[in-house]
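Below, in structure tokens: the form predicted alone, a single chain.
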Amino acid sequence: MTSSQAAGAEEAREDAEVSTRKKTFTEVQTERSEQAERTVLIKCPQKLNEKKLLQYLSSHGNIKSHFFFENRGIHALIEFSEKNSIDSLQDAVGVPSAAEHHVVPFKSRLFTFTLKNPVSQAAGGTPVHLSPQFHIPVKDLIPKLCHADSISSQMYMLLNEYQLTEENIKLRYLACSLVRDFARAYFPDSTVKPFGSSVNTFGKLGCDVDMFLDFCDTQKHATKMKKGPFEMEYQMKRLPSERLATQKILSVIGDCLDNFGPGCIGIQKILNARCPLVKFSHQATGFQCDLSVSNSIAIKSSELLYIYGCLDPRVRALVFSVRCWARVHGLTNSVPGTWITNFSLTMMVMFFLQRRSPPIIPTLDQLKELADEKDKHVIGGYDCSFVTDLSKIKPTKNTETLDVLLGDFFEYFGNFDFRRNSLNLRKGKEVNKPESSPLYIWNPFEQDLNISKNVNQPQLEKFVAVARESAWILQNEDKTQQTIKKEPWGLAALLIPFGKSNASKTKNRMKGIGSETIRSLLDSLKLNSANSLQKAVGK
């Protein structure tokens, strides 16, 4: 065997061991990465012949994947096996006829396919089918969910539903790999990658794309050229702060989509935010996106997430379920406001989670023992280092199904004592507040803040009402009669604003023991509410 055969049989080696095991973070970013840098978005006529599109479009190379999606319009993903067959592609392409306007000379990975003969070229196209960029609504979601066998079945099935599909997340990649394109006009080292819930596994259809500009091949360049008798290094701009090196930078990345972007449209520079970025319309992908400099410990807090959701599949069930009532139920808003945000409630449901009996996932604390030396991450001063293998991690004992668990997630954070206690997911344990702020969890990672500092008194008790109704429907429905009667049951039940699904049933249930309980919980919170600060304090 020669060389080269040893090195290609031992690459393929190492991809089939890693086929066969749950991929790192890093792993997943790369290899998404990669696909993106290969692949092109193309605008199609609406009466196409697939099969004539792919055949033209082999003529430049194997297509490895590719689907089809409406947005304003068909367009189709390609995937080539190799990036030069883009080189080949682009050199083929016209550019547009400036009759009416001039166009801006840029040339991207964004195509617009029309054909010469529209009728003769289109005959014998069947419709393509057409992946989904969106979630279908609650209110059709209800009809499917009361179909299951259990509530289990129903978390399982609202989470197909919601989750970002495969299409989804490499149309995601490809976005954040058109806007490095401009930057690498300015920053050729530099990367643009998603981060949040694009990749954290807890996205749904429709979420906007968090990305980030990355300049960590530029910093590792710094340490190299350092053995000889010189030392060499560039001449760069210096400036007084790093939050205003990154200010500029993105000042100029705004400015050049906005002037140059193709279908880079609604630019916002908002650069005195506490994180500064650029807000945009990415027309081709249909994608709202922000657009910040590298932020390593929100990095963190993506994969932390991130190996949560691969470790147990009822995790990401019973976050997506608990998302969706929160913002059926007006708790969530996708407004900045003083309500819960989905991070801090995806949170309360890791911390519920580190509760259980045995528990379902790890503290931060016990995936930092298992971490190795690579693991070892300190940023800005604090102790990021958590254990990024997940072979490392022991499966858990927990046989709770999803039925138990959403019942037990709106009991006991009904009956969570917020007045005193915050939740603090590195320990896994109830801690005395360190501030009044009505609902504290803490940041994983920046251990001096609170996530939720947000959130008010009112919003807090609405939802500590929400989820003690909750947990009353749940344990006092009749799963048989509602059949019959074919009424909403389970988690459809919940999915009702409380008081729309049937005026009379509400009414008798306000009379019950699940209604007085919450009310003598707000009596209590209100009345707490007026000294909290002062005990708070006294502490």
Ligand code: CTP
The other form holds:
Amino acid sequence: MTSSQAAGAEEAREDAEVSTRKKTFTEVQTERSEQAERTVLIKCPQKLNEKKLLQYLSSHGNIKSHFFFENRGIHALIEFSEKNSIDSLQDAVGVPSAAEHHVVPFKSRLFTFTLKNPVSQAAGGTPVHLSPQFHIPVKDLIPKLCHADSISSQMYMLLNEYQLTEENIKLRYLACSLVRDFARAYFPDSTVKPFGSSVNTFGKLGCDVDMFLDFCDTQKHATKMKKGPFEMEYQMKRLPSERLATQKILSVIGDCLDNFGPGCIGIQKILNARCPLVKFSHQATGFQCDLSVSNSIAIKSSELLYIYGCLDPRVRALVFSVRCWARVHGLTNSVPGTWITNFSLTMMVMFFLQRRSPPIIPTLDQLKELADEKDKHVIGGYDCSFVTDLSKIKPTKNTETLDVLLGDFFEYFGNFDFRRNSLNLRKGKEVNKPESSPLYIWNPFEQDLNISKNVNQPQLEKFVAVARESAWILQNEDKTQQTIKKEPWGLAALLIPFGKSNASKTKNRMKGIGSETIRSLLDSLKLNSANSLQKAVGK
Ligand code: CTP
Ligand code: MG
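Show the form predicted together with ligand CTP, please, because up to now only the form predicted alone has appeared in this conversation.
Below, the chain from earlier opens the complete complex, with every other chain and molecule after it.
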């Protein structure tokens, strides 16, 4: 091999390394946000010639990627290679005529594409491929799961069906980017980014988009001011509290979306909540959105979960199964209440994985030890530092299967001493509860907060009861028998509400076992007595 060939090979290896290396949370956020800025969303006619649409759009610039999806009509997401292609497209696009409705002349990146002569213009096109934005219902998943060869593969199947797709992630970042356009009308330095399950690797198709408004430049300016012999600062409106500022900002942006945002409907301002937010439905993307103002600690917990989700494939598979199981049994709910939230449940799974021997994921304190200078973050007096480079975290030596982990998860929490102990993910230890909330999970960053404070005793008891029943089902099932009888087994058996089918089946099974045992006992007695009778008669 010549030296240039060797150098080429080395380069190729490095390229491969970069593409397989897991990106940091910030790298992903920056890349995706930038991608969203080069993207537009177009409502298309039902009958469409894909090639012609792309040809038309290509006159404004190179199209890097695109896909179609159904959301009360066909929509196309078009990602251009260059941002200025959007300016070119916007220049060429018309404004709706004011004949029927008076329009608000805000020029967004949402367009409607129509054919002047539908019959001839759509001709020659094959139906476009529609990328699914929702997962299949649990009842349709169950028969699929029954064809798997182990609980482990059932869990990966569920993960594959439910996890966010590449397309859905793009759509989520686009929704944030479109809201950002409105926020910039007031605050040119602001950005809108997703957090929570849209970005923490535990998002399921159909879940809400949590987004926050960030004024990143304000922080940069705050550090700038300190340098040099002079001080010059912006005159800004001063308010008695940060909370009041947040409420005022969210209130105007809520009004702006309500009055001028194309397809932003059902705006609800929930400004008195602990974390003030504006809820709305974004019709074009089909997302339910929760907009709040930058909450650095919530973003850090999204990053922490992102790291855990990337470390080992079993982590996400277990979380998705447990979340789905909890939803089926009414342990979680889409509306807030006294039940466990998906966020708390995810933290419970993380804690369980920290408690394995050897642990499957490290504790937060261990991640803090690996942090370098650039990972240092202190927010509101709390040290939120932890390593962000995934390659610095040693892979686990634990080789347990998901079959074992799922059963043990239910057993572990079915027997957990919730009366005395709390879950501390920073230390990866059960510690005495600092107060009497039924379920106490330490907020990993604000150590005096309980993330599951909302959970009441009956809800916790229900969780424990369903966990025990599930552990029992997994321990006592006979996969071969259940497969022959075409009964759901493994994870599938746990995704049927117990009240409806399983509980009665369990009881029947118990009854069955009981009556069979008694019958065989009776039979043997009869046999014995018949024998003895015969013997007696014979005598
Ligand atoms: N959060 C938090 N403390 C809480 C609740 C929420 O720090 N007590 C933060 C977490 O970072 C969480 C995010 O807010 O991920 C969004 O909250 P939520 O929407 O309730 O949870 P998700 O993780 O997004 O899960 P879901 O799929 O149910 O929306
Ligand atoms: Mg959420």
